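First, one chain by itself: the form predicted on its own, in C-alpha cells.
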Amino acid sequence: MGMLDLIEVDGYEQVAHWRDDEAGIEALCAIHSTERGPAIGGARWQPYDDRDAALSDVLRLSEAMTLKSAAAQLPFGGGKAVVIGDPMAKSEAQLRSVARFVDQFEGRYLTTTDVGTTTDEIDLLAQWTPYVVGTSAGSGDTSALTAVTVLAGIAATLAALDGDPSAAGRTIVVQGVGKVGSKVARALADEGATLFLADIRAIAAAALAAELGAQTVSVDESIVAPCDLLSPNALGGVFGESTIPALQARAICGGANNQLVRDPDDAALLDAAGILYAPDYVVNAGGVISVAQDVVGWSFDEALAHAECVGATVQEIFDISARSGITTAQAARQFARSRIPTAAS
C-alpha cells in the first residue's frame, strides 16, 4: 500500500518520501507553504539519478510554486511532487500509488500535470483522489495560458530592451518546442520574428521550423546563439557559471522552471553580462492561473484576463530592479514575498 516517511527540511511545511515496492514506485512531495491557500504544483515524472537529486529538485520546484502563486496574486501556496522513474513506462498500479500518496496530505497539496505527466494521466488520478486540478473535465491543458503569460513576458522584456514590445524583426531563439514552446513559436512567427528553434527531439524542431519558415539549431547552439531574446521552454538548470559567459542573447524570457542553476545568485552573472532576465516563475504563471478555474471557479475569460496581466508584473519587477539597484531575480523575490503573509510580517 506504500510507506510514507517525513523528512525535516528547514523552511518547508512538510516534505515526504513515498515508497511502494508492490507498485514499483518511489516519489517525493514537498509542501513549501500554504499561507496563501492550498499548495498547488504538478507531479513531475523523471528518471533522476538518485533520491538526493529528486529531493533537490522537488524542494526548488515547490518553493518556486509559492513565489509563482504569490507573484501572480493567486490564493494558493506552493508544493510539488516528483516520481523517480521513466515517464514512458508508467503502469496503472503506479498511477494508483501516486493517487494514494497525494491523499496523504488531505487537500493541503493539490496536484496536476508537469514534465513527464499528461492530462490523460491526471484524469486517471482524479478517479482515485479528489486532490487533482487541471483535468480535461476541468481547466484542462494548462499550456494554453502558460503560452499567454510567456508571450506577455516576452513583450514586456522586448519593451524594456528597446521601448517596443513587438517581436517583428527581432531574432528570437525558442529552446524547447513542446506544448508551451510550440505555441510561443507560432505566435512569434505570426508577429514577424526571425526564429531559431531547438529541441532535444530534433525531428519535432525541424517539423515546426518547416511549418513556420524558421531555422533550427542544436540545443547546445541555442544557448550561445546571437539573438535579441532567448526563450527557454524545456527543462531548467540552464544558466549558471559554466554557460552564462558564452551567452550572446540580449535578454532571456521563457516558460521553463528553475532556469538559473542558483537562483537568485546566477542572476548577478547575467546582470554583469548585460543580459536582461525575466524571472521564470513570474513569466510561466499561466499554468497555475489556469487551474484557478477549478479551485476558485473562474471562467476561462477571467483566467485569461489574469494571465494577460503578467506582462505588467514583469515590467514592475524590472522597475523595482532598476530603482533598487538589485537583480531582477532579487526584485521578483521581493515582489512575491511581500504578498505572502508570514514573509511580509
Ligand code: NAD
Contents of the next structure:
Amino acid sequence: MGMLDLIEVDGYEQVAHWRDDEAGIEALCAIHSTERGPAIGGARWQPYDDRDAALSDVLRLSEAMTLKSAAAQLPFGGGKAVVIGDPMAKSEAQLRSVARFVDQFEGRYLTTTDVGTTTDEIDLLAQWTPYVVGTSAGSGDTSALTAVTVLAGIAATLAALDGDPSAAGRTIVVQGVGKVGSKVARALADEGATLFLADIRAIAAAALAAELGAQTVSVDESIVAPCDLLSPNALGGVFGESTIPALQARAICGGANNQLVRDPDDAALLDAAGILYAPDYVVNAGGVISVAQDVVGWSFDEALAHAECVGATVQEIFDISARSGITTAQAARQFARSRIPTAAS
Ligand code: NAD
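With the form predicted on its own in hand, show me what the form predicted in complex with the ligand looks like.
Okay, now the whole complex, with that chain kicking things off.
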C-alpha cells in the first residue's frame, strides 16, 4: 500500500517520506516551491548510505530545480523525488509504488527521468499516474535541448573571457561523453575546437575521440589539464577544496548538476583563482525547457528558441557578478530569486 509521512522542513512547501514494505521501497519527495507553477524535477534512483543522505540530496536538488526554472523564466516550481535503492535492480512493484507516491501530490509535483531512471521506466510510470512529463510519447529525451543550453552557455563564457564566442581554435576538455557530453563534443568539434574527452567509460571516450579527431585524457587528467574551458557533463561534486587549486582551466561551463562540492564557498574559491564559472543550473536548463513541451504545449521550435536564450542569461549573470562584485554563483541565485515572488524581497 505505502505509508506517507510528512517531514517539516523550513523553506520547503512539502517534504514527504514514503515506505512500502510490500513493494520493498523507500523514497522521499521534496516540493520546494510551486510559486511559479507545478514543482517539476526528476526521480533519482540511487543506493544512498542512509535516509539522511537521501533527505539532504532531495532538499538540495529540489531547491536547485526552483532556481533553475526561475532562471530559465519557466512557469514551473521546483521539486524532486529520490528512491533509495539499486537502480539496476528495480521491480515492477517498486515502479508502481513510486507512481502511487507521485499520485499523493495530486499534480503539485510532476516527475520525469533523472540519474538512475530511464525514459522506458518513466513511460511505465505514466501508465499508472498522470503526473509524469518527458515520456517517449511526449517530449522524450531531454538531452538534445540540454546540449543546446550548454553550448549557448559555452559561447557566452568564451565571449566573457576575451570577446569571442567561437570555439574555433580553443582548447576544450569535455568530461563525460554520455547523452549530453557527446552532443556537446560533436558540436564543438564541428566548430573547430581542440578537444580532449574523458569518461569513466574509457572505451566510449576513445570511440568518440576517434570519430571527432579529438584526444582522450583520464578523468583525473581532465580536471588538471590546461585549457580555455572545462565542460563537466558527468556527475556533480567536481569542484571543491581538493580540486580547485589544481585546475588549469580559464573557465568552467557544463551540463552536470551540482558541480560545486560546497556552494557558495567553492564558487568563491574559483573566483579567487580567476576561473570564470558559469553556474550549472543556469547552463543545463535545457532539460526542463524540453519538458515544457508537455506541460505548456510548446512546439519543439518554441522550446529550442527558449533554450537558445540561455546564452543571454549566462551573459547577464556574468554582468551582475562584475557589477556587484559577487561570485557568478551568487549572481545566478540573485537573478533566479528575483523571479520568485516571495523570495525576491
Ligand atoms: P549520461 O548518464 O548519459 O552520461 C553521463 C556520462 O558520464 C556517462 O558516459 C558516464 O560514463 C560518465 N561518467 C560517470 N561518472 C563519471 C566520472 N566520475 N568521471 C567521468 N565521467 C563519468 O547522463 P547525461 O544525461 O548525459 O547527463 C550528464 C549530466 O548532466 C548529469 O549530471 C545530469 O544530471 C546532467 N543533466 C542532464 C540533463 C539531460 O537532459 N540529460 C539535464 C540537466 C542536467
